[in-house]
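Just the one chain here, the form predicted alone, laid out as C-alpha cells.
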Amino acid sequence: MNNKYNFRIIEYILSALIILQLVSCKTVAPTDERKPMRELKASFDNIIPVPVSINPTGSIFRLNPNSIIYIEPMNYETRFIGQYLKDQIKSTTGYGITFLTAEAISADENIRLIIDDRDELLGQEGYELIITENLLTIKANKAEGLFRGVQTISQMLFPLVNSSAPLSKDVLIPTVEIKDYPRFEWRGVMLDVARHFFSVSDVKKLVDRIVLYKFNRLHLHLTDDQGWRIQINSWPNLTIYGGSTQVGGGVGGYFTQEDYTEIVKYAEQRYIIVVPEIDMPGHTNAALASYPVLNCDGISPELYTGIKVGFSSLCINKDSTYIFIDDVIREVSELTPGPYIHIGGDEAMATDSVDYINFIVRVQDIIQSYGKQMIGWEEITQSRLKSNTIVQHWRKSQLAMKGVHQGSKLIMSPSTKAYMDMKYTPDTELGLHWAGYIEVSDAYNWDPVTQIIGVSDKDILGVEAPLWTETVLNFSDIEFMLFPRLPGIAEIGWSQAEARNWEGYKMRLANHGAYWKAIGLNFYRSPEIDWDWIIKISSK
C-alpha cells in the first residue's frame, strides 16, 4: 500500500474524529424531548373565527393518554360535551382519555370543563380558555359556551391530524388565555334540499362541518318549484308526488317526519337551531302539481325540473289555500323545537301585488298562532310586518330598510358576498354567476353593518350563507362550494370587526386547508391563498 493512500485514510479518520468532537461539545435536548416539540405541537394560530382576545403565556401544557377531562357540573349536556371533546382528541391523537365529575384536581395534564355564570360578558355562547402548564380549563356561563370553546381546542389540534395515531409522544399545547364571545346572535348556513335532495346523512355531515366554525343556525330550504321535501301527514301527496323529482329530472326524495326529527335532534345536541323554510306564495309548483285545489283553475301543472323562477303562485283568494298553509305550519311547528318558521316570500312575480301584501299579513297570523316567529326574504317588507318578524336581506337594500323602519331585525345574506352557490371564477365548474363571482376575499371582506347605508348594529340579527343547489349534486359538491369561503362568513358573524384583517386571515385559512386535505374534505384551491405556506416555513 503506497504512502499517498495511507495518508488519505489517516486524513479521513482525523476528519471524522474532529466532527464527532464538535457534535459531542454541543448541548442538545434528549431525542424524546426534541421530537414532540418539532412534530407534535398544537397551535392557537389556527383559530377561525378569531377570538376577542388571545394572550400567550409562554409555556407548554402536555396532553397525553393519562389526561382526564373533569366536568363541573356533570349533567346530560355537559356529559355530551365531554364525550364530544374526548372523541375529538381521540380522532386526532388516538388517546383514549376518560372523563368524570370534577373533584379536587391533584394530577397534572388534566382538562377541566366548568360552568360558572359570574361573567356576564360571556353571555350564552362565550367562553374562557385558560391553559397553564398543569391544567387546560374551559369556563362558560352556559353549556353552549363550553361547546364553542371545545371547537377552539379542536382547531388547536389541527397540526396533529397527519400524525400517526395513536401517538407515542405527548402533545404539546402552548399555554394561553383566550376570552371569546360572538358579535352577532345569528350565524347561519342555508342548504337548499329542494332543487336537489340530500340525505339525512349528508345533512348531519354538514352540521359536523359547520359546528367547527361556531355556526348556530341551519336553515333548510325544504320546498320549491322542483320538489317538496318534508312529509306532511294531512297532505301526503306533497312528498309522494311533489317530492318525486328534482332539477334535471332525476329521482328526488324527501324527509319523513322521523328523518326531520333526527336532523333536528342531531343539530340541537350541537347547539344549532334548525330553521325550516316552506316557500310561499311563489316557488310552489311542486305543491300545485300535487293538489289541484291549490290552483285557481283547479288544474294541476306538470312537475318542474328546470331552474327558472317567478312563474308559480298559490291561489291567494281561496279558503282552501289557508287551510293548506295552516295544516303545513302546524305540522312543521310540532316537529321544530326552534322558535322560527321561514316562509320564503321571494320572487313572487306570479302573485298580484295587492294579493301578496294581504297574503303575508294573513300568514304571519297563522305562524304566530303556533307560537313561532316568522322569517322571510326581504320582499315581505312590502307588506305590514309585526315588529318581531325577521327580514333576510339578499339583494335590494331599499326593501331591507323597509323592514328596519317597521322594527324588524335583519339577517344579512347579500348575494354578491354570501351566496355560496355563486362561482368562484368564470372557470369554476360548479355554480351560477347571476350575482357575480365570489372569491375567498370577496366572501371575507365585507361587514354587515356597513353593507346597507342607514343600518346600525342594533338592526342586525346576524349573517347567513345560503347554498342554493341548482348545480350541486352531492355532498362533495356541497363541500366544494362552501369551502374555503364559509369560514370567512363565520368570522364575520362571530368576531369583532376590529379583530378581522385579510392578511392574517389568509394564513390561518391556509392552516385549515392542510387539515381539510388530511380529512379528505373537497375544497377549492383558491389562488388567493398560499396553501403551502406552512410547509415552506417548517422546511426552513
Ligand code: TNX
Second form
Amino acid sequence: MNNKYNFRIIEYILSALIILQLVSCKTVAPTDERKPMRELKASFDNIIPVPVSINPTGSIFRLNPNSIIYIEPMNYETRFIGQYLKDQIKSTTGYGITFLTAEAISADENIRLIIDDRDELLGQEGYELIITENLLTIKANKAEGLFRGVQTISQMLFPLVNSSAPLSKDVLIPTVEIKDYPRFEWRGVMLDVARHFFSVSDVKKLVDRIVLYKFNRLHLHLTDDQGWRIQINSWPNLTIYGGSTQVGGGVGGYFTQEDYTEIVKYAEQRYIIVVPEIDMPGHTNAALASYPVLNCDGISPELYTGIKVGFSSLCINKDSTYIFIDDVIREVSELTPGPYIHIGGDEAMATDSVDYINFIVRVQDIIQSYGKQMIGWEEITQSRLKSNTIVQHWRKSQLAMKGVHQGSKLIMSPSTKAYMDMKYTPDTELGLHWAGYIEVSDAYNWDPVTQIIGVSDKDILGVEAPLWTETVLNFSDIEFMLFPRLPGIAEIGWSQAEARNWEGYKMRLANHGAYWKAIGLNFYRSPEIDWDWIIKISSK
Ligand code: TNX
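For comparison with the form predicted alone, provide the form predicted together with the named molecule.
Zooming out: every chain and molecule, the one shown earlier first.
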C-alpha cells in the first residue's frame, strides 16, 4: 500500500517534471530560433542593377536543404543554369539542393525555372521572379533571361554569406514579384590584355565577377604597342616575338587559339559575347617589331615596354599590310562566334590623315567579307561608315556625332565617367588621371543619352567600362579598379533612368561591400559609401 502510494508520488513528480520541461521547451524554442532566423533572411533591397519593378507581397518563402529545383524544359542550357543556381545557393547557404526533371510535376517543387515564350515585354534578357509561400519561380522567354534572373536570386542571398547560423535552419526569403528587363542591349566591360597580360583563369574570374551585375559583353583589347596576345597561325611571330614582353619589360604572354576558344566558350555559357579588338593602324608596334614587311622601310622597330601612345602605324600603302589584315581578321573571325570585330582605330597620330580615312574604309570591307560587324573607337567616324558599323565614344563628342549622322549606333564609354583605369582620387596608387579622378559617384551619376548633346535614345546601343592596364598588374589590381565603380556602370546600362538615384544606390552598394569582404574581393573603400551601414541596421 505504502509502496504503491510512493510510486504514485514519484509518477506525479516525474510527469510534472516532463510537463515543466515541455513548457520550458516551448518558451525557449522560439527565442532560440529567432536568432538564426534573422541572420538567414534574404533581401530584395540590395539588387544592382535595380529591377524595373519590385512588388513585395508580405509573406515568407522557406528555402531548406530539401528544396528542389524544377526545370522546364530541361536541356543542356537550362541544366547549366540550374546548376549555376544550385552552386550559388550552396556557396551562400551551404545547402546542397537537387534537380528534378520535367516529368515530376507536383504542386510543391520549391524552385522553378521556366521558359515560357509569351511575355514580349521581357525580350531576350528579361525575366519575372515570383516568390510565393510555396514556390520560387523564375520565368523568361529565353534561357538568357533565366540566367539574368538567377543573378538576382544570388544577390538576394548576399546577406547570408557571412552567416554562422546552423545549416538545419530554413533560409527565409521574403515573397515578392519582380519584373525586370534591360534598358540597353550592350552592357560591356573591356579588359586590356596587351599592356599587361592576364591568364585564361584571370579572364574567367573576371567573367564570374561581371555576370553577377548582368553584363553581357566582354571586349578584349588583344593587341597594342606593348604586346600581341592572340595566336595567329599564318603569322606566328606576332605572339612568339610580339607577345614576349609587356609594360615595364616583364615577361608577357599570349592566348593560344585554344585558350581564346576556352574563354569564348566560358563567356558564352554565361551569356556574354566576347568582342575581340585588333587595334590598327596605330597601336601596332608589337606587330611592326615582329614582321619587317609590315614597315614602310622594311625595318622592324624594337619591342616597346613604355606607356606612350600614338607613335606607331601600319604601312598604309603596301599590299602586304592588307594581306596581313585579311589573314588576321579571317582567323579571329573563325575563332569568334559573336558577330563583332573591333578594329580600334584610335590615336592614329603616326598615320597621315587622308591615309587613315582610306584605310578604315578598306578594313571595313575586309570585316564585312568575313560576315562580321565592325566596331571602332570614335576616330573611325572621319571615314565613310556603313550604317551597321558601331562607334565607341570615349573622348570627343563631335566625332561621336559624326557617327550618329552616318547612322551608326554608339557604345558610350566617356573617359571622364566610365574609364576604370582612372584614379579614384589623387591618392589612389594605381591608375592614370588624364581624364580626371573618378569617384564612385562620378561613375554612377551620368546618363548615356544626355552625355552628348543631340543624341537620342535610339542612337545608343549601350555602355561599356574599359579597363586599360598600363598600371594594373594582377587580378587583385583589376578588382580594385573595377570595384566599387563597375556596378554603377551596370546599373546605368540595365536600369530605367527614372529608377536610378544615388542615395538609394549608395545603400545597396554598401550591402554588396559586405558580400565582397566575405568572398575576399579586393575593392576600394570609398569614403562616399557607408560600408558599415548593414551592420548598424542589423544590430538595432
Ligand atoms: C587612351 S581610349 C587610349 C588607350 C590608353 C588609355 C589610357 C583609347 C581609345 N585609347 O590606348 O590605354 O587612354 O587611359
